[in-house]
Structure formats: C-alpha cells, structure tokens
Amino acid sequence: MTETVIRSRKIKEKKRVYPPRRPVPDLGLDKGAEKLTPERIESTIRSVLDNETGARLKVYVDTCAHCGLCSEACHFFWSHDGDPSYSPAGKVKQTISEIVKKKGKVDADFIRGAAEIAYTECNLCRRCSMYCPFGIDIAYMMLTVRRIAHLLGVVPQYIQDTAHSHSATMNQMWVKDDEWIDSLLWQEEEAAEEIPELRIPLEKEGADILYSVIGPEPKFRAQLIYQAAVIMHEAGVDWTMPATPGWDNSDMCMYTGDNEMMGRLKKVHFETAMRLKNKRIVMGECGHAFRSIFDMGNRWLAWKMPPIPVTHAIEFYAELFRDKKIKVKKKFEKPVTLHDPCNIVRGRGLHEMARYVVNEICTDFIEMHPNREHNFCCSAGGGVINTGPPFRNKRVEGNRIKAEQLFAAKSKGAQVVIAPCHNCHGGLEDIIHHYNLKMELKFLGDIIYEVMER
C-alpha cells in the first residue's frame, strides 16, 4: 500500500468542518476590483471567450465530472487536509466554471476572488493533469482566469510590478543596460583571480553559445555568472552572453496574464540570438523560463518551436559531462537529495538526465518519494512566489506536504536539496526555514564548480 493511498484514507476518514477563506488583502486585487463595472466585465470576458478559447475551454469546463481524481495530485488539497475547495477540481468550480455558465454575468467580488485563487492558489504545475481520468489541462483554465484578471487589471501588486519592469527594462529587476554590462565585468574581475585567462566574451558574432540568464542572477546571486564562466572556460565550449536588452529569459507577465508582453520579451530574446548568429540558446536553471521560451512565448509568436534550438543547463552540463569535457576531481560527499522542477520535468522529461548529472558529481543520492513527474510541486512557481510577502504564508502553508517529503528524505541521511530552477529555490527555502528542516539548498551548478578539475 503506497503513502499516498494511505494519507488519502486518512483524509477521507477525517469528518470536519473547514474554516471559511477569508481574502489575503492585497492592493492589486482590492484597488483594481473597485474600478470594475458589470458591463466591463462581461464584455472583457465575452472578448476572451469567444476570441481567444475556442473549443478547447468549452470542452474542459463541459467535460469536468468533478470525480475527484485530480485532488491527491494537488499539495495545496493534501497540506489543507483535504478540503474540497483547495482541490483542482474546487478551484476549477469556484472561477472559470461559473464564469463560462454565466457568460461573464459575474461581479468585481467575483473576480476578485477568482483572481486570488487563480494566482496564489495554484502552481499550474499540471501534476493534477496527469490524473485526470480526461487529461483536462487545469494550468490552461488557470492562465485563461489570469488572463481575463489581467485584462480587467486585478492583478497582485507585486506580480504586477516586476511586469511593469519588464515592459520598461526588459528583464524583470530594473537592471539598467550599463549595470548589466558592470556586473559581467565585476563577475569576469573576481574569476580572473582563480583563473587569469578566464573572460567573460560579450557580443561575440557566430559563438556556438548564447548564454542567457534570468533577472535576478545580476541583481542577488550573481556568484552563478562567476560559476558559469568558469566551467564553460574549463570546458573549452564557444560561448558569449549578450551586452543588450534580451538577456534576461524570465518571464513573469507570462504568469500575470499579459501575453502581449510575453510576446514582446521572447522575441527579443530570440532575436538577440539571432542577431548575434549564435547557433543555441543555452539558459541558466531555471523552469519558468524554460517554459517561457520553449513552450509558450514562442507559440505566442506563432512558432511551433523556438527558431533557435533552446537548451536547459540540465542538458548542458549532462552534455558536458558525456563528452567528457568536464572533469570530477573529487565527488560531493555530503548526501543529497533531487527536487524535480515541474516545467523541465512534466514539461520537458529531463528527470533522467539530472539524475545522470547528480550522480556523477555526487557520492550519495538519497530520492525522495514521489519523485521524477510525479514530484510535488515546490509551491513557488506560476508566479506564485512572485505574488509576494501579503501571500508567503498561504504558500509555506499551502504546501506542508512538500515539507513532509523533505524530512523523509532527511530521515533517510540527506542534508543537501538540488533544486536545478530559481524559484524551486526560492520556494524550497522558505519551506525549509518554516518548518526548521535544517537542510542545505544548492544548484547543480554550486556542486559542477565545487568539484571539477581546473
């Protein structure tokens, strides 16, 4: 008998009255609910329901049963004890359902409710997806209540902001052109010290690589600039990183609903790449925007795949290690554990592939369970950490049952999680604090640096 079947009895065996929601106030969605009328509201919906659906919602919303079958695939429904309204299926009732039953006859009350649970209650992480008995796509009808949240302007603030950023700067921290390039050569600076032929190549025409990160690597943690070069310096691979606009691959207004702008931020990262002739876009770890670039924002701009063939720094340092272009001088001894990131593992199936890197920088791999496309989710993508500290709790709460499986992999003898994705740290980082699981939090690239030959 599995965990799961026996926390599911467990739940189901619990007979107890569920306290009521109670709205997380928030001056995006309170402000921008107060400013909508019943007529902008239908017609806003009605756009999006007839222009921009077709088919496929219908289908969805028609085809639910409500069986259930997609609640234990959801942390929020295990970490809330199992109450029906934080389940897939209850979220999926509680907002799109009844906007489509109603044709957009709905109030601001309405949408503010739905806008609070469409963007900090769900991950659109679509392990629930994968147990659906019709494989209806619940992320989908997430985005589409973002959408028409986004359109009617009731949107988180912080979420909100960091869209602005990117609508302004083209990367969502507010780097500024000149900083961007001083924190390449900062970063270049402090690796000449270990490595005096070490550079940092910019604009460089034809390089087989263009490396691309996101926002806040130059803004927090730019020591993963330093890292990179490093072992793209030992791996003697041709490489640049772009001095312009487009070198930042996140994309948050992907999450808030704005896909104009996730069409303008994708295609200048694409045609950065193009302009300066590079043959791939290799990116930093991170799932959201690999998501972004591979599967969304590129068929915003209406193209099946991206024009540039895009490579997780998954597949990159797997590449590496089995071209044996990287050298472990000695492995990590601590014993670590695996997070797998939802957008590159149900997104893309690189489960395999970091295992394969995990092991052959590491001596002790303890896994936890579930695991590969069946991992819970970290609990801080879909832009839900990006909704910020009004909504920190409801997202460390909403996911208990992540933590639970950090201790039981910590039980086994790890101490060290490898989250490969920026907001699985995030994410990861807060669980760990809240409920004092005294676990180290790195990336597959703090490990590569620390024990490859150079």
Given for the second form:
Amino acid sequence: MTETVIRSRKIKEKKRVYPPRRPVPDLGLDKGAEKLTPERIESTIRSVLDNETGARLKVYVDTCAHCGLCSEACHFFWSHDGDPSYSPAGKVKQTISEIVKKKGKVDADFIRGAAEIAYTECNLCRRCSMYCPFGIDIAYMMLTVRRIAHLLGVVPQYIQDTAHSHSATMNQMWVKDDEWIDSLLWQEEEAAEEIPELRIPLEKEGADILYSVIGPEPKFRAQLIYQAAVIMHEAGVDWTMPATPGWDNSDMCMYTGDNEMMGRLKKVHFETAMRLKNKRIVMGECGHAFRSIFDMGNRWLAWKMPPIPVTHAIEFYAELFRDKKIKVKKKFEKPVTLHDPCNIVRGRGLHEMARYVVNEICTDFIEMHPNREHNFCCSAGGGVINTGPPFRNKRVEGNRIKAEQLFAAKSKGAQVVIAPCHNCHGGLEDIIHHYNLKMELKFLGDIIYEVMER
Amino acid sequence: MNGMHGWDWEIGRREIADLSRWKAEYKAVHETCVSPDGERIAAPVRTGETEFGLCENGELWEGEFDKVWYARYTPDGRLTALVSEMGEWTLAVDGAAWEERFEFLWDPRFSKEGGHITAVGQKGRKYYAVTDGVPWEEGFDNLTNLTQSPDGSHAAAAVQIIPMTEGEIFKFQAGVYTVAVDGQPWPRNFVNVWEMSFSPDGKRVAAEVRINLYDYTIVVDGVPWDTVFKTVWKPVFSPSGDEVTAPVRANGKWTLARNGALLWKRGYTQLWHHAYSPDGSKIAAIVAPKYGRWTVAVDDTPWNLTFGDLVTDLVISPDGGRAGCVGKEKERWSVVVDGKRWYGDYDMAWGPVFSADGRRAAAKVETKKTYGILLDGKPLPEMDGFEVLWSPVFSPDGDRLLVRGIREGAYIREVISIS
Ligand code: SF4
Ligand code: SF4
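Could you output the structure for the form predicted in complex with its partner chain, given that the previous block was the form predicted on its own?
Let us now look at the entire complex, which starts with that chain.
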C-alpha cells in the first residue's frame, strides 16, 4: 500500500491536463443509441430505479463523500496518469449519479457514453470497494448502468453477440450440441493415446463430480479438457461431463445486464448436475464463471448458495495435493509469478490456496506486488475483453499498471505468469504482447499436467 | 409400463450376470444399464485397442464399432446405443443399426411406452430430428430442445431457419428461430425458443419464447399468448389438452399462468417444473415461497416443510393422489412424500416411485457409495449395500417390489413381497 500511496501522491502533484475522451465506434452502442427516445430512456430508468435497485443504490449515491480515496484502487486511473474521469468515483459521476440526479431525464448521447464507460472502462473488479471508507460497491453501480443499457439496447456488439450465443445455445461460443460432444470424444481419443484406459465419462449418473468448463474450451483450448481428464484419471476421481447443454458455466449475460438470461443459464447448469445426481460441480480455472454460479446467477434464481456445491479448480487442485491423490514427479523449474484473479480472490478468498498449489508444483515462486486481494485486475474481467476488437487498445492501454507490475516481477526473475482464470489469461496475453514483456503465460492445470506423476 | 403383467413377479432372487467376469474378459467395461423388467444388463465394452462392442448378459453384440456409448433400454425393453463406424454415427437397436448414417447422431429419446425413438442427427452441417431411423425431410441450420409427443409419433424442436453469422446482432434480434413440428416450421420467428411440450394427443405444441430481448411469452401452435412476461419457464398442457399453463414472472414474483392469464394468486420467489395429476384436477410445482427456502406447492398451497439447498425430482403418483420430491438441506439429501420427510438423510437421494394405486412409494438412496431402498418412509431391511442400484419398480398390484442392483460384482434381480 505504501508504494501505491507514494505513486498516487506523485500523480496528484502532476495536475495534468488530460486528453478529451473520444467515443470508440461500435455497432452495438452506436446503432442502439440511434433508436432511443427520451420517453423510453426515462421510463426504462425509472422502472430499474423503482423496481430493481431499491435502497442500496440510493444509499451508495447519497453516501459517497467524493473523497477520491477509491481512485488509487483503479488500474484505469493509474494507467491514465491519474485522469479523474477514470477514477471509480469519476465513472460513477459520469454515469449513475447523473441518471439518479436527473431521474432518468438524460439523452441518447448520454446513455451511449455511460454505456461505454460501464462496459469498457470498469472491470467490476471490486478493488475500489476495499479502499472506500464506506465500502461503496462501485461494481454494483456500474452493473446497474449496464442493466439500464441492456434494457435500452445499447450494448457493445461483441459482448451482445456473446449474450445471444448464450441464449440460443446455452454456451458462450455458439458451440452446437454435436460439436460439444464430438470435441469431448476427440479429446478422450487423443488422451487415450497417452493413457489407453483414460476416459472422459459422459452422462454418468451418480458420479461424484460434474466437471464444467467455459465455452472457449471446446473451441479454442481443448487441450485444457485433455489435461483435466488426465488429472481426473490419475487422481482416480469419480467424475463425468454432460452431453447436453448446461456444460458451460460461463455467463456474459451477467455482464451485459441481462439478468433474466443469467438466471436461465444457471438453471440449466445446476439442473444438469441435479439430473446426473452429481454431488458437486468442479469447475475449470475461470473467475467470472465462479462469480456467476457462486454468487449472482444462483441468487437471482432464489438459491442462497449454489444448490450443488461448486469447487473452483484451485480448491480442487489443493484438495488433490493435500490428499496426495496426485504426486509431482519433478517440480516446474522456471521461475513463476502468480496473478490473483479478482473473482476468486476478492470474491472467494482463494489466494492462499493458490499459493499452496503453486508451491506444490513450482520450485521458484516470485510474488508480484501488490498481490492477493490487493492485486490489480487483468482488465479483461467484467466482460471487458468480450467487448472485442473495437475496445482492445483501450483495455490494454487502460492497464499499463499491470504491465509495470508484471515487469517488476520479471525484473526479479519471473519468466512465467500463472493466471488461473480464462479472462485473465486473455487479458494478460494482450498486455504481455502489447508491452513486449516476453513472459510465458500458463494455467495451473498446464503446469500440473506437465509435472505430475503418470 | 405396458407389459409389466408379463414380467416374472415370482418372489425370489436371480443372479443375471457376473460383471467381474466381464471385467476380466474386456479391456474396459463402461457404465451399465438394465432393462425395465430387470432381466438384462448391458454395457459398452472395449474389445481391442480402439474397438468397442456392446455386452448384454455376457453376450457381445455382433460387430465391432469405433465407438459405442449411451447404452440405454427403451421402456419396452429394447437395448439401444449410439455407435460409430468409419466416422459415421447411427443408433443400434437390439443389435441392428439404423440404416441412415449421420456425421453425428445424439440425444435419443424414447416415447412413454417405448414404441418410438427420436434422436438428433447432423449431416452436411444440417440438423434433423430422426424418428425410428427416418430423418425429417428438411434439415435446419441448428436444432435444439428436441421434444417427443407422449406416444412418440411426433417430434418438435427449436430450429434456426435464417442463416446468421457471428456478430450479426440485429439479424439475431429480428428473430432467426422458430419451432418445427414434424419438420414443418411455424410461420413466425422468435428471438429465442426454448423448452416445449406436446398436448397429450400429440396434436398441439406449446413453447417458451422470447419475442424481443425483453419480452417472454408462451406460443401455442405458432400463436403467442396476448400477455408478455419478464420471463417464463416450460409450458405444459393440461391432461385434457384444452389448456396450457406455464410459470411466469410478473410484478417481481413468480406464479403460474393459464392461457396467458395469472392462475395462482400467491407470488413466489421461484416456481418451476409444474405437473398435473393425471385427471387434471391438481397442479403441483417446485417453489421457493421465500428467498432461499424451497418446497412443493399443490394447487398454490406450499407444504410447510421447506429445504434450504434445493428441491428437485417432483413426482405425482399415477392415481394423482400423492406427490413426492427430493430435498436437500446442508448438503444432506432426503426423500419427501406429501410434505413429510422420510427417515434419514443421505449423500444422495433419487425421486420416489409410486405404485399404480399410489398407496406405496419407494426410493433409492446413497450412503458412502453404497445404495439402498426406502419403502413407505423407512429403510427396507436387507435392501442395502448395493454397489450399483436402479430405482425399484412396483408390481401392477403394488404388493411386490422389483429390485435391480449389483452386489459383489454380480447383477441381481430380486422380487420381494411387501404386502
Ligand atoms: S475497474 Fe475495478 S477498481 Fe476500477 S472502478 Fe471498476 S471495480 Fe473499481
Ligand atoms: S472512496 Fe468511497 S466515498 Fe470516497 S469517492 Fe470513492 S466511492 Fe466515494
């Protein structure tokens, strides 16, 4: 924190003039805003404020003392040299505060601008809430802006398309039902070349574990399913994967503000485990999906907790090592550093467990700073990476601080960044490339697969 | 289940197959399935390095396949499995494969009595419903939510009828999906189409749809209800076929709607999986009367017993007089009938099964990977310790129980008296 405070002071002392904001062209935002009328804007906003947000939002808006303590938390603020319009409170001021103050009497340009801020300049990472003396949940306020923008049809094209995919296929990547099963059979075949008796048991009723993944795995990262199958096999666990929709635990509808669809996705997911009589769901290395099934989606459906317990991959790996179900042949020797994904660290407190796993598999672990619950977001989270190519530069340039953080770890010797989250992976990949950091990026599963006895 | 009268209901135990021998014989034995009458047990087996077969009562089906999976018995006792040869897929039924081959075939469904089988097939990137080996005439760009009529002679599904590439968000929002019944699409498109139901006579179909990104409703034979809702779940026809009901979210609460108008007065935090008694006089549903508490409501009256984790597997007895479900509280599963929790809590519990007259009920439960049976609320002596167990079946008169399970590696079929 001291380091952060000093840097922050420097930023404040600078008193710079910041470049004006220019809207990034985007089909979803631009065309969506064109269709708005003042009446629709006002009635939609009033309906959200009257029926959905209730006292919580009002308390937050009324309580904020504009003290600016949260600014230091936000990577966008840091990376834009202290531009206050990128501070958490600054983003609130430009969006929901104005909406509340004007009771919905805002114009289409305003909605377009507010949507761009909420969808592309806030990762809903919740780092700022830790720095606010009142614990104001800025992420919740940005989600409220997104909810309004969704209901008004002003959503960036790429993430809207992803939400459409979820609604039509129950997965994030337009994967058709046969493609899903086929990719599992294919991974089983591939893995059986290495371990002949290995199986990916499909539709096994009564298996202890339902293993669920996110949409991109069958499409782009099928090797992760292969590796998971090898880990499951070697650990001797009783597991299955579904051959029906419900296999994808991810959820971009949570991030577009389409809560109804978020609920539908989680219903299908949990009911798949219930149908197969699985005792728990073990999920791959994903952060946002964890937030969706452990917090937001289940609760929208009236399940206080996940109806079938959810074990994140980090918890699962820790359990396998603790119970000596998998053993390490020879630890990974390249020096590694660890990126703490927001949703499973601030959202679930898995940071020490992640370190336990890293130390079980790696000889040389170098912390990046700040870390654990104070870690900076990858800037891909909160659906920001899913807003796609139009916002790529904004996302990467908005996280220079992360590049500095990685560079500092590299200077201490780290060659490999472990990011146990899909979105973090995507985000860090872009950052490493853009800032020419020349670091390798891995999932925990990649290293476990590499070092385990088999 | 028709034909039950012809099953062997003699009291006694028979060992049908010694699975340890299968395990010794084959490189791998996959998940087993048993026939409804318990006379047969089958499993896909790996016969060579990359060859698979299907073993039934110790006999291997003729022919070897590149892959065999999803072995299941139909309700009328035919053994089916999805099989592939040379990269082509089909369904094998009692050893004979459907002639028509597909690039992929999956999700076989059986009609209530088992007479018809419908699966989804894909070839040339077109998707078809395939009934008894015969695909629909026209294929679609995608096909999901396959649904059979109760007698299996009709099939419906959500189909994509306008081609669309990724990123075309406005085309999607204009509606590219509809329902196809026996291959014929409805004339109107929707943004989304999800679960659907046939009327008992198989002549009508009701589906849950989204007509734009925000308004949900039920469409019956292509005609949407007049009312739209914040969201809806699967619609069901009344047993007479005259009415359609569906859970709907209105005014911030869930309730049941009939033909578009609100039916139940009470609002719930959640309501889904509603079902009719066979005579249509009662409706039961899984509900959350308040946030985080779950139970069953019968005709809009929730049971007093609630569960914190979940309620699932709602079943109504064949005579319509009773309802049962499974509930979970603090990770322990229980069986519930008519609002009363049965003896014990378990690592897992299956939905209860009822006798034809509804007097008797039984359920399968699991403790530490061994399985047992509860009968009318209590554990059935000596019917525990199974390594694998299928849900028990009552004899037509309800005086006997057919137990099908694996103990010490042997598959056993046993009929016990419960009178
Ligand atoms: S990106 Fe994170 S720190 Fe910045 S405003 Fe959003 S939630 Fe707060
Ligand atoms: S720290 Fe809290 S009170 Fe201060 S400006 Fe930020 S949100 Fe407002």
